[in-house]
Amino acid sequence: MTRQGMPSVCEKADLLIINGLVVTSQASFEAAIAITDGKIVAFGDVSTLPQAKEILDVAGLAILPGAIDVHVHFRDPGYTHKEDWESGTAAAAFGGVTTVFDMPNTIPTVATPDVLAQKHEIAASKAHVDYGLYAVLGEESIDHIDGLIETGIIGFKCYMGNTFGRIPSPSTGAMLELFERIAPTGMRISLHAETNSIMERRETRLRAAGKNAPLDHLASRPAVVAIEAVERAATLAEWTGARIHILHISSKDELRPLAEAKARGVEVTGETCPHYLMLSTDDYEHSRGRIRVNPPVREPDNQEPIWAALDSGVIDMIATDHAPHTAEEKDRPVIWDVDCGFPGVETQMPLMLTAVAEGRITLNHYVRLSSEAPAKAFGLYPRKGALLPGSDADLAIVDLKSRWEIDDNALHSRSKASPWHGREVRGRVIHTIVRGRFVLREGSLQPATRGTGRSVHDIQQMPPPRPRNADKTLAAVTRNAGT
């Protein structure tokens, strides 16, 4: 129990939850929790806390602090059609999620900082949730990396592979000089980690050659061109000292990269997400076109492996590459023609839960996985991602015990299309508190709290940057050239 950060006797706290099962990455244990300004101020007996304006009583469910979705695609603004910040939002705060962070490839894609405040302005106007925003990092970019920053972005985004909005890919050349000029800045470079040439080669031949069906998308992405395109961005990051973080990892063999350049002191952070732990090509007959997405679900002899490294370390969180798509764009018969991605903000916390309960992994791990190394990943930690005095009150509040079917139709992303259709789950999100205020109150949108969502770039405190080989950099080597 604890005292830290009280108000004093006579101050009341903004909201008091009593009986709750208190769940951070070290402990689970009963306690209480005191709000108030939006911040956490104690917890412990609820007789050693103070009086409070109102009291919220959770007898029976579990309070995690709200997790922290690193990777999401709200479309808005270009394809709103598919989703925008609002409903975006919304669905993030039915799974349980506080904050996230939204990529660069809308309309117009997110390279210089007029543009970056345009979607600010968007984000701040439907978001009920917290978020971070991407900016791409890539040849349209390069000369305008310090205004983004100072606009205002969660990191960069780097697309060494094709996918949805067909961003263009940088050479190596010029990953190179991008990297050189990010490392001194201290942010962390987001990557799609697929190497373009090797799948736009295969794709043209397998079209070629009338291979149209579902698994012909996993052919034409076969595990190399993870391996590949992991090595290079490593050995780029070793060699500039900047930070990056691998996005959806999807296949064992990229593992041994991933912990190699982990071993060698690379700074560098890793994510998986619930389709790559849970499905497989087993699973391509029954969804069809719904299935396919950037990187593809794999082989089952994956699962194991990216489980495996995700209870060793060498995969650090779990992210969902919400990418949602209309019905419409997900059923089309050729594989080829249909849209890549599909809604998982609201079913990751289930869906973990569910391999909680089955003892995949503790109820500690998956905090630490969903919220407190997100956090510290990206230089939030411990204003989010964390149940402490002083943290921002951010709350996932949960029935462990509540089984329940995933429907499409009931998600509330504009998306109602996905491969969890029917499956069955443990855990529901009671409510989804985020900065002290309700979001989700008894499984209810709180319609006010549009617009209430605030950008975290303001609060992001990365550690200190520690560029490598600057005397080398394509910068420096012809700063004097022609004198």
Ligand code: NCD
The other form holds:
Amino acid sequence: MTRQGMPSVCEKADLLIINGLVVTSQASFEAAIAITDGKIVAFGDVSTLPQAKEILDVAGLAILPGAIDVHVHFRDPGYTHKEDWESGTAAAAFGGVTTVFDMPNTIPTVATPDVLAQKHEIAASKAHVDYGLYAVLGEESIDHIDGLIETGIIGFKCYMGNTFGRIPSPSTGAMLELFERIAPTGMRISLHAETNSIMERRETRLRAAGKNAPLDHLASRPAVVAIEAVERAATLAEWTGARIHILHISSKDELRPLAEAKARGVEVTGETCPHYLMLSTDDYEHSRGRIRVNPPVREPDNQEPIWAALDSGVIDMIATDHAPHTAEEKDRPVIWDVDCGFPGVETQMPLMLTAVAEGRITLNHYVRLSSEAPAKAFGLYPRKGALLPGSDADLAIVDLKSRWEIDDNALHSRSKASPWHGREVRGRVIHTIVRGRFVLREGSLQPATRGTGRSVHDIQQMPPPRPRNADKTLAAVTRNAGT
Ligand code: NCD
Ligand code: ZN
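Alternate state requested, the form predicted together with the named molecule (shown: the form predicted on its own):
Full assembly next; the chain just shown is listed first.
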């Protein structure tokens, strides 16, 4: 061992991956990778690298940093007929995803340290890949913020609008107080940015008018719902100095408030999902309830501006909002009865690699969007999200040329109902490696890796917090009252 605790390159490595194309956010080059104790120790010509206990020849394949999906719903505990930590993380492995952040809309909602601790136990016993857990940010968690952070979270999730799980959305007043409390902790708040009062009212009116077709879901949530929410969240983040992340950007229109907030220096990041880039209102007729998701898939003219926002950096990353439900829950005839969301953790990489093959984005840019940017936003970089000596050996090794068709019935998620069924893609994940361990090998899940995934909260290092208006917070003014 060297002084830094890194094994020296003279010692035998655990694994040597040879003949692959190494793809980083900056460059692609042919090199061998040496891995020891779950970490990348060296790159280079194989003649310059240490001997290894095991050699994997990946000639013809590309080696990407594993994807980090900051938005999945693994449903466990509470809705394990839809998904659980085993099936969800298996699906992730098949999709080249090595770290997932799980949302708190399970039963019970993750709002207290006890409930969070229970979810940690479940995840640790079943996960094939690494994970972070979100806690909800709302009235139900306001008195537990310190305990939740101590117990171990990757960030907070705030529901500005109703979605699956019917978690109540905080009032703007409550949101301000919550943001005031989170700002000094430096944690990031991920927002479901849809304004509840607008869409609730519209849905009531639509239902009363007897409207119940798939497109009526979109009619209940026009883009103004998202514009208003992004604008308001950005205002509160700017005032308090809280860090925020806008989940599932669905419309061209919310890009303006997002870009303006970034230009003002608000610490805001944004994600979009493959379905907002590649599906549109043209897909409602054949997908029916399967396409119902919050926010809704919108008109085709939203796609190009969202792609452009990925190019310009207004949107930082790709996530999936993997939201599994059963076929029965998706195929109900009245759209309002259909559960919102569909699986995506397994199909994100092939869908995006298809866009790479079509020349829409570069492979290096894809690595930035799927791995580097999420790691940076949530304080995991360069331990995760990078192919660098010292980084965790989290790898997706892919065949960029393989052509295949997405088949819902072949998904490894417990949910077999997605709007991607029948879609041709280019790019297949062959091996997925998490901290040097094969989770997927030659396209086969390694069952022994169940329970080897670890929570990443203890390696998270967010930059120092920058709270603002600290003298005007509710805590400060009530403390000063009467003195
Ligand atoms: C998600 C779910 O099913 O948990 N559904 C969805 O339509 N996106 C919740 C969410 O992320 O809004
Ligand atoms: Zn959401």
